[in-house]
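Presented as structure tokens, the chain that follows is alone, the form predicted alone.
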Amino acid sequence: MKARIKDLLRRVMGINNARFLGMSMARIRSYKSLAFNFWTDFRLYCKESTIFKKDSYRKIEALIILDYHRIEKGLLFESMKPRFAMVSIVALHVYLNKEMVIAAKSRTQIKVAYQLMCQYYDLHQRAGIYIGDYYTNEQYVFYKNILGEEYSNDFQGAIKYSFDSFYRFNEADFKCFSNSRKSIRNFTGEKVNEVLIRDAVQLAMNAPSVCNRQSAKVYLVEDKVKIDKILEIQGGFRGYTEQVGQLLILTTDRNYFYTIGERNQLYIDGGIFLMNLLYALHYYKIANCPANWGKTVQEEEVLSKYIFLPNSEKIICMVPIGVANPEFSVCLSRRRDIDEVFISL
């Protein structure tokens, strides 16, 4: 068995047998410990994520949020696209009829999902657009009955702003400022002055990092052809790329992490820096929207055709930036109630 483990480690590390045998026992133990920790991470992700099983309330809730957010994004367009987000509506019919979900109708994310479904139906009815082939009146009435007194004709899954009203709290206290930050997807196409972008990155550098190692890097891409290719690979910004002329890519460098326990620290430090960067961009009135980079190695290989990044660096997020339109809408993106998040042990 020991020989098999050694052979597996040698193959994973990509080294020949002679070099492996020449390693110190301490180095081999480190490789074995790292492999064991990664294997444990692998098993837990297989078991607890939603990739292979959708057998718990939290997994179903995650899928509900994913689909209802697609509806919210569809509401941002100035002119509604008839029958938009049809695939998400069909998926939500399945989830929102589950007993465990109906029983959780008072939870913020479930309540918003039912309200968005009702708004979607109302919008199409008022526009005289037929959707009965995938969303019937009986389903609509069922969702309204579940909401009961919570149902409101005034509910909106997208919030409208003017440029000035959106940034009115930029000099306010932190509570007002933080509450005012939202993701913007509607840009004028005008480029932001690079000096202003540098100022925002400089401010973001106040972010704490493990032992002050400051592993983050921010790349600015302004080549429109490259931006379109990159966002096509990213896949979550479809429908909004036409006016995106600048893109920030946030990475963290693996070179700055030195223990097996820090194998995931690059994501933690990168996430902290990202939030500070989003606040800094908002402070300087640079419209922005974090674009998730939860991609595979194969997709990152495709990306490498358009931009070069050192192998030591891991992409944390992509952030399209620009100048906000004079008037625009942002997703409601309802926050959870505090009791769903804060737990006293």
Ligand SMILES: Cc1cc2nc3c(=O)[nH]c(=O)nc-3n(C[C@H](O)[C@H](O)[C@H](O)COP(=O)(O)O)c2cc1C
Second form
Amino acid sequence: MKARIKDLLRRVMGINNARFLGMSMARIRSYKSLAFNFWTDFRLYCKESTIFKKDSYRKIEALIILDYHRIEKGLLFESMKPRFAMVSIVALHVYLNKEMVIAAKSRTQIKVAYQLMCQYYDLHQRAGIYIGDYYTNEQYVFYKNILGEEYSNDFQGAIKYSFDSFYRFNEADFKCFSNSRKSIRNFTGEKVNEVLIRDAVQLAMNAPSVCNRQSAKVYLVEDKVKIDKILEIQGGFRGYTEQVGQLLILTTDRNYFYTIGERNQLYIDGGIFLMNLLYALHYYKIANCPANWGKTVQEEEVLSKYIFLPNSEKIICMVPIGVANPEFSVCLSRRRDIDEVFISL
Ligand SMILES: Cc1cc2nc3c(=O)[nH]c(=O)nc-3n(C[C@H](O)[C@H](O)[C@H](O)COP(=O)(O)O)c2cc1C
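Next up, the form predicted together with the named molecule, please; the one we just looked at was the form predicted alone.
Entire complex below, previous chain first.
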């Protein structure tokens, strides 16, 4: 066993024989426990996530949300791009025809998927755009029947705002303030004053963190060439990048975590900081949308060509920021019913 651990340490951590011999048993036990914990995380992620299997209701629901959200995002453009999100429509046909999905039609996320499919068809019909090669009238009628009384041609997957109506609650009580925060993807292209961004980051720093260790950092990128390269790698902001002139990169620093049990704490503290940052930006009327950095190490290597970040830091999220247009739309992003989330045991 000792030989196997030794070999593993040599190969994975670059720890040679001499260093290994000098190590205390307690240290060796820690390496072993860390490896075991990461291995267990690895196994659970393989088994329970949607990478390899797409066979349970919750896995299918996740894929449905992913694809319906692409339709919502396509609805944000002032003039509709004909036949937008075609790949998502094709994927949704497969999921939305599954019996287990039809049986769950009253669940929020399934219902909104059927509603978006109907809105998509109605919009193309009204605009006289042919989509029959990937979305037939028969399919549309089928979805409409599933919705029954829940179908309405007033349904909107995107909500329109004026600048003033969007920010009318930014200094209201927390309930109104929180209900009014939404991701904005369309900016004027004008730059937000750096002093205001600093104020927002300062406010976000009220975020609690484990033992107050405050591992978060926020970088501001304003070089448009770099922003475009970074967002190209990011990939989830396609179609909206043109007007992005400022990008925040939120990281947390591994130096601040000291136990094996804390191996995921950097993501937790980073997530808490992110939420506070989004609220702080909203408070200061800085339009923003989190842009996920759920990336592989290979993608992070490509990123390092454009931006230097210390190895100890993990990117939690990117946040394109800007000034909102006088009129703009945001995604509906329907939330679940409380009973889907709050369970009393
Ligand atoms: C960690 C994280 C990553 C996200 N990544 C993206 C992204 O890559 N592209 C995008 O358009 N929206 C992204 N979003 C925005 C979500 O789509 C949005 O928060 C969600 O639909 C809820 O809508 P709301 O923020 O308007 O309430 C992300 C949100 C979070 C929290």
